[in-house]
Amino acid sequence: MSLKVYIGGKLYDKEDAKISVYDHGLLYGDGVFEGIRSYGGKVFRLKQHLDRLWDSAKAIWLAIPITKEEMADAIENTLKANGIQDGYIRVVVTRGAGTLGLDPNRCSDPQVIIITDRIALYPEELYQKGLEIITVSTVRNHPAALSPRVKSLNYLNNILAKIEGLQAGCIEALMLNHKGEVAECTGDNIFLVRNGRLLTPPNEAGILEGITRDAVIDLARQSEIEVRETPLTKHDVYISDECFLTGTAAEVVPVVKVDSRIIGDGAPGPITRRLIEGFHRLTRG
């Protein structure tokens, strides 16, 4: 059965799901998106994802042509049409078709696209044994140039960092901000454990405010683990007792080596394991 894709109020077979080549989402990366998960047919933290999508759109002067309620219904209906219980949802809003110039005022009808599919970002063994990452030279976008809190269709900054990591044999890579502080990975937020405390860069470090990041912070606080959102350096990473990454697709994945330095004892640590189990209970019951 061909997967159905939602575009502008209608469902199309995946092979027939098309938008204009003049759409500024394609021509200039002018648009916003969200990656969302569903578990057992229930969409995880849908309200938070839609709030972030609307915030991203507002920040770039993009009017989403449907309401949040209509978007939520469209997501549910697209999941049902594809018979997906445990899946990944990609919601995209483009500026719409326009001229070959930059002017967004010459674009018509912003496009709302919903793709529902299945995703496995990392092999299962990496959740058991942990990931190795490196710090790359590609710096996170300067927040005064383009706010990293806007989840835009222009992901070249992350893609260039990803390429750098892949060329070094790592499937994820750590990015620093313009101050040389730890920001985030190419597609995931980063957490450290040091002396029983959970440490993670604050929003001001130039990070995307991760929905899974927020969920993990909530879980940690419920478990009475102290959480500090604080500026971090590479040194903090190297001397940490534990390290893990969070993201919608990745969920919670341990890191056991950074820049060839072994983190802790080289295996996923107890707080990481506890938070992975807590996240599984939260999402899978």
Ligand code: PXG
The other form holds:
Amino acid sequence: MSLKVYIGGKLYDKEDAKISVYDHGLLYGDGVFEGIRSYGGKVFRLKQHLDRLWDSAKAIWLAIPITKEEMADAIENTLKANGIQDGYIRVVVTRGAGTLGLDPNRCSDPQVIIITDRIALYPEELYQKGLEIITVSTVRNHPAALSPRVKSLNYLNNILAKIEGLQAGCIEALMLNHKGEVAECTGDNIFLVRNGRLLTPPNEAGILEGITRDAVIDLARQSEIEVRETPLTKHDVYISDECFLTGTAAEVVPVVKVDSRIIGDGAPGPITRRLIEGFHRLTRG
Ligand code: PXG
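What about the form predicted in complex with this ligand, after the form predicted alone?
After this comes the whole thing, all chains and molecules, with the earlier chain placed first.
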């Protein structure tokens, strides 16, 4: 049976799920999206994902044509239609079909797309042994130009960084902001552990406010680990005791090498391992 994709209130076979080539989502990356997980049939932090989607849309003057409740129902129904319990949900809202010019006022209605699919997970080995990353030369979008808080369909900034990482043999890459501070990775937020404290760049560093990041901050505070959202430099990363990344796809993944420097003793540290366990309990009961 073919996978069903939701577009504008209807379910289509994957092969027939199509959008106009005049859609400004395609022509200009004019739109917003979310990447969400479902665990055992329950959507993880759905409210936060919908709030972020609506905030992203608001920031770019995009009116999502359905309510949050309708979106939540549509996500449930699409998951059910595909029999997916544990999977990945991609919600996309485009500006809609317009002219070949930039003017969004000449676009028809925004298109709401929901794809539910199996998830491509990182190899289990990475969670045991940890990941190696590099800092790339691609600077994270300047927040005054296009805020990284907007999860827009224009991900070229991240893709360019990802390409640099891949060329160096790394599946994730660390991006700095325009001030040279640590921002985030191409699709994950970054955390450090130093002297038993958790450190992570603040919003003002120009990052996506990750929902996994939020969950991990909650988990840490519940276990009485102090968390500081504070500007960080590459130097802070190099001298950290532990480092890990958080994201919907990756969940919590340890980092053991950055720019050829070994982090801590080169193995996932105790706080990282505790938070990985905590996150597993949160998502899998
Ligand atoms: N920073 C950026 C730039 C992201 O795109 C995160 C941080 C982590 O945020 P969440 O809310 O997911 O904890 C993201 C999210 C993928 C994939 O397939 C990437 C993301 C989300 C879902 C899937 O690589 N990035």
